[in-house]
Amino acid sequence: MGSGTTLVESKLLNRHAVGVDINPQSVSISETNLQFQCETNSKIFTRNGNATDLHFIKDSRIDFICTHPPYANIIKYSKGIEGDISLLGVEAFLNEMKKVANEAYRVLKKGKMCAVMIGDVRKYGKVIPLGFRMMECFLQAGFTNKEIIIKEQHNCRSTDYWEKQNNNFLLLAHEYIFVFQK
């Protein structure tokens, strides 16, 4: 759930949310961020737990599901919170980007979308399609796709960063947003 933007967005459009974050740091900031004052009446839950089993979450009963997991370990989000995804390898991701999404689809009402923000990854100088292999994790769970959104990144906090490490060379400024349907 990050810092909680979703559902900050979730209480200013009155729907109810359920936020879940591995990370108890990004539970209490999102926490934080939702203690505002607004005309809805939006039930907003957050937990500290592991998409791979959102055992407390009864089947088809969600209508729409938003995440944005972290690109592998690209930027580490813990220090050894114990399944923090972020601090894996690309296959050891993915294998657990395969359980997120077969519990999306138990808990997703059929005919729901499910949208998933993710880039692509470099490693040693060769692009990795990080986006395209969590798809496919998606697809094989029964998820079909509705549509592929390409989103542009331009001027963003860390391009001076990232263009040193790429020795200036081509900066993946792209994400997608797959919108997958039940």
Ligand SMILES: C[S@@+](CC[C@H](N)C(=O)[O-])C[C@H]1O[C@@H](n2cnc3c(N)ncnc32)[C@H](O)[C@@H]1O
The other form holds:
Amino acid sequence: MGSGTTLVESKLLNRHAVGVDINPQSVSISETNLQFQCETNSKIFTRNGNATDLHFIKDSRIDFICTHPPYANIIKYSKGIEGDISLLGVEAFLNEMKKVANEAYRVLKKGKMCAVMIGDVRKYGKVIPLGFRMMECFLQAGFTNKEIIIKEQHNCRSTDYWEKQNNNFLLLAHEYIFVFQK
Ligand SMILES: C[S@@+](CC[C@H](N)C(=O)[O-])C[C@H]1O[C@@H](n2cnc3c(N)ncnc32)[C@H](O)[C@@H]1O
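Alternate state requested, the form predicted together with this ligand (shown: the form predicted alone):
Next comes the full complex, and the chain you just saw is listed first.
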């Protein structure tokens, strides 16, 4: 859920939606952001939970998944919440994303889409292709690649910082939206 952007868009588009986040703060921020009037009848549910375990959703019930995980531990979203994958290094993060991919596959209806936004990361001057490594988790879970969308990034908050590093490397200037199909 993060701050609830996907749920806000769901409400505006008159779609029923279930949002999941491990951080209770994210749940309350999302609920605040959802408090607006619009002429739709959508039912929106928020859930403080772990995306690796969606036991509260039965198999093959969901029409579309839209998820935006942390980029391993590049931005830490909590100070120690158990299950928060933004606290994990790349390999441990990918292990959890395999579980997320399996659960996403289980709850989605056959033929429907799962969209995942993620970016690559740089450590010690080297690029780690986190996006493609995460893509493999979803393919292993049984999904096929419907689309790979490149989202260009402009005027990011961290651009100034990275430009001043002067480390002889190019800025990461894009993120991916993988659209997987069950
Ligand atoms: C990149 S943010 C999402 C931002 C969101 N797209 C928005 O517009 O605000 C990633 C979110 O994943 C959550 N998260 C981390 N580990 C999780 C897990 N195991 N299950 C569910 N959510 C998790 C974090 O608390 C954080 O809110």
